[in-house]
Amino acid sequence: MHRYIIGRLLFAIVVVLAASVLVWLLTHWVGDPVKLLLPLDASRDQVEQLRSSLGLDQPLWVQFKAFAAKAVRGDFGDSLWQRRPAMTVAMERLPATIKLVGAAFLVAVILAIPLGVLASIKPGSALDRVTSILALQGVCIPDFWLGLLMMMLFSVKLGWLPTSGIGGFNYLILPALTLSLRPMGRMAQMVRSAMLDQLGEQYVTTARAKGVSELKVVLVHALKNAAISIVTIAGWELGRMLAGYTVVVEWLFTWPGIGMLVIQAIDNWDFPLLQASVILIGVTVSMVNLFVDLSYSFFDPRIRGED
């Protein structure tokens, strides 16, 4: 078990380091922020002076060495756009994203697991076909199109919910529902598939032959043994939402999360802010994946028994 935990921790660290190197390289290849920060009629001396003050006149390996030394301490410099520490700005936006993703993930899980379980009980039935259609629609419908439709219906026509911004619970409903549909569809399909595999196993036939109730067979025996597959897809979807799915939804509903901040950082060529935001997202996703990996030991005793 200790070897398993150490291995997962090391893998999470490698992922964060790889993300750090990648985002640093990309931000240095895409363009020169000096040209954006200075007016078009700036003199050559002004350009060189600003480039020197930002450390962009140094060789790439020197720039990366300085970046790595500061990044270890969580220091990514000041935002070129907001003139404040970049990591502070990113940390201020993270709670809004976690709030949105948490609500969307909760909705997806609450809908996906019952739908998948019910569909697996009677494969090929009308309920199974309806569930499969709903899951497929959830995967195929683009987030921005669904969000616009929901905004037009519930905000413009009915006037029940606000169109954008952040505030009370009513501000969270539309973006959370929009963000939840895609992971709900994929999780429902996985729950159905995993449950069908387990319900066809010999131990289920034995339990039924012994007179165990169908409800107990499904919820206690089959669902527990299908848990690792379900937890895997749930963790994967949670990581995807944190890593990028929120960007479109936050932009559409003007939700001030870290996804919106990434877009603003790109628009303003704010390399320090973009680096801090992406790496903060990478750390958060790595923590989610680490938690999912460690949760396997709860469902599978063989993992706990590793040397």
Second form
Amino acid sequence: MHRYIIGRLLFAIVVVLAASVLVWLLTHWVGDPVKLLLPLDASRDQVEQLRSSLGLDQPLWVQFKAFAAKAVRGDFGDSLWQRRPAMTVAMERLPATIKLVGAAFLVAVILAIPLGVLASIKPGSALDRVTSILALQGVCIPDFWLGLLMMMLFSVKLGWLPTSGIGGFNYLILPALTLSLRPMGRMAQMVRSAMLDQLGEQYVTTARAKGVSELKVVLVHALKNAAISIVTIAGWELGRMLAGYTVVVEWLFTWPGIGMLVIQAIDNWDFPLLQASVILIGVTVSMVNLFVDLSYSFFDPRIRGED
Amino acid sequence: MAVGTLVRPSRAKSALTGIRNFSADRVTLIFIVILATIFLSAIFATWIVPGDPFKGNLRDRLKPPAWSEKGDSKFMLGTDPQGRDILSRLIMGARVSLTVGFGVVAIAGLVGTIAGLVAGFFGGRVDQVIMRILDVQFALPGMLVALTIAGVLGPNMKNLMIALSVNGWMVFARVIRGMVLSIKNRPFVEAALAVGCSRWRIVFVHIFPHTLASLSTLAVIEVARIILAEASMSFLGLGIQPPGASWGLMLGEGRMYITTAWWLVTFPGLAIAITILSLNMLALRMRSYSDPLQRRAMKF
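Show the form predicted together with its partner chain, please, because up to now only the form predicted on its own has appeared in this conversation.
Everything in the complex follows now, all chains and molecules, and the chain you saw is the first one.
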């Protein structure tokens, strides 16, 4: 059990480190920071001077060590765009993203699990068809397009909800719904197949033969055993929402979260801010993954026993 | 007599499955026809566009589709704020989507397949190194990495394809490796070794062909995924740049006009959805053809 936890923890650290190296290399080496800081007509001497004062003439390895030493303390330098510490700017945006992703995840889980379970009880039924269509929609329809269509219907035509921005609960509905659709479809499908696998197992037949009520067979016996697959897929979807889907949805609804900040940082050529926000998202996603990995031991006693 | 009674129901049954297969195939046929149309219009785009997709006349700006009251028969699906014909831009956009989709899958598929073949067949340290890189990259926020690459290199089609390729090879590597692991213990590999084939020859000439069926299905699914990714990145302004035509870019441009011009965002989104749906349906069908066990389990 301890070895499992330590292994997963080390892996999370490696992932964050890899993300940092990658982002640093991209912003520091591929995109030249000197070009950003100096005016276009700067002389060669000025360029060289700035280079050595920023330490850019040092070997790459030395430069990365200097970056990493500051980064572990959350110091990425000042944002060029906001003229404030980059990490502070990124941290300020995190709550809005967590609120949006959290709401979307909740909607997706609350709808997907019952739908998947009900579909697995009667394969081929109307409800099963609905689940399939929902899953297909999740794969084929761009979520930001659905968001635009919903915006046209609910905000422009009917005037029920605001089109964009952040505010009360009203502002959350459309973005959260848009963000939830893709993961919801896939999750419903996965719950269905995990439940179908379990319902075909012998212990289910045994339970039925003993006279356990069907409701109990499905909800207590099968669902509990399907839980590990369900948690895996739910965690995976949560990670993907944080690591990408939310960028497009935040951009569409001008939701001031960290995903939108990434695009703003790129648009403003603000590399310190880009580093800070991408690494912050990387850390958040790794923490979600770690949490999911650790929750396995709760659902599967076999992992607990291993050492 | 006994034979006859045995044969008859099974014949009726096979006729039934025949009909069922046919109706299932008809669905596939529809998707194939749609895909063929999209492909042909992408290939012949420059000849078949009804108007200029890149330059418009401001006098024709924001015309609704031809069938609505204020529509103009010259612009079947209407025009955008710069007076450009939407249909023409959609057709040029098909070219972009398919180029990016197939281009990225070709690059990522090649790298991923070679990595998977080598990792699976040679095993040992090579396998471990490749699999660890793969694990870490799977855990990275892929879309963000792609956005950063495209943003830093400067948004254009080439850099977009680089960004998406960097993120696309892992799926191929993982699937191919899994297949190689099960294939490499089969007797024909042992026989090839016995007659003195080199290891590289075994990997690429003997084992690789066995992965082709699954590889092509996976490639079709990946093309669909990449087309969606291209649309998302262009929508964010980090893909194809104006005045170029991309479905995602058109959605991004039309987003400001949703209160007045519904057609700007409706048609490009529809184009993306139909293309991706058709590709996925094709992949589903391809899988069921290569695997008879799935063919029975499938339902349309």
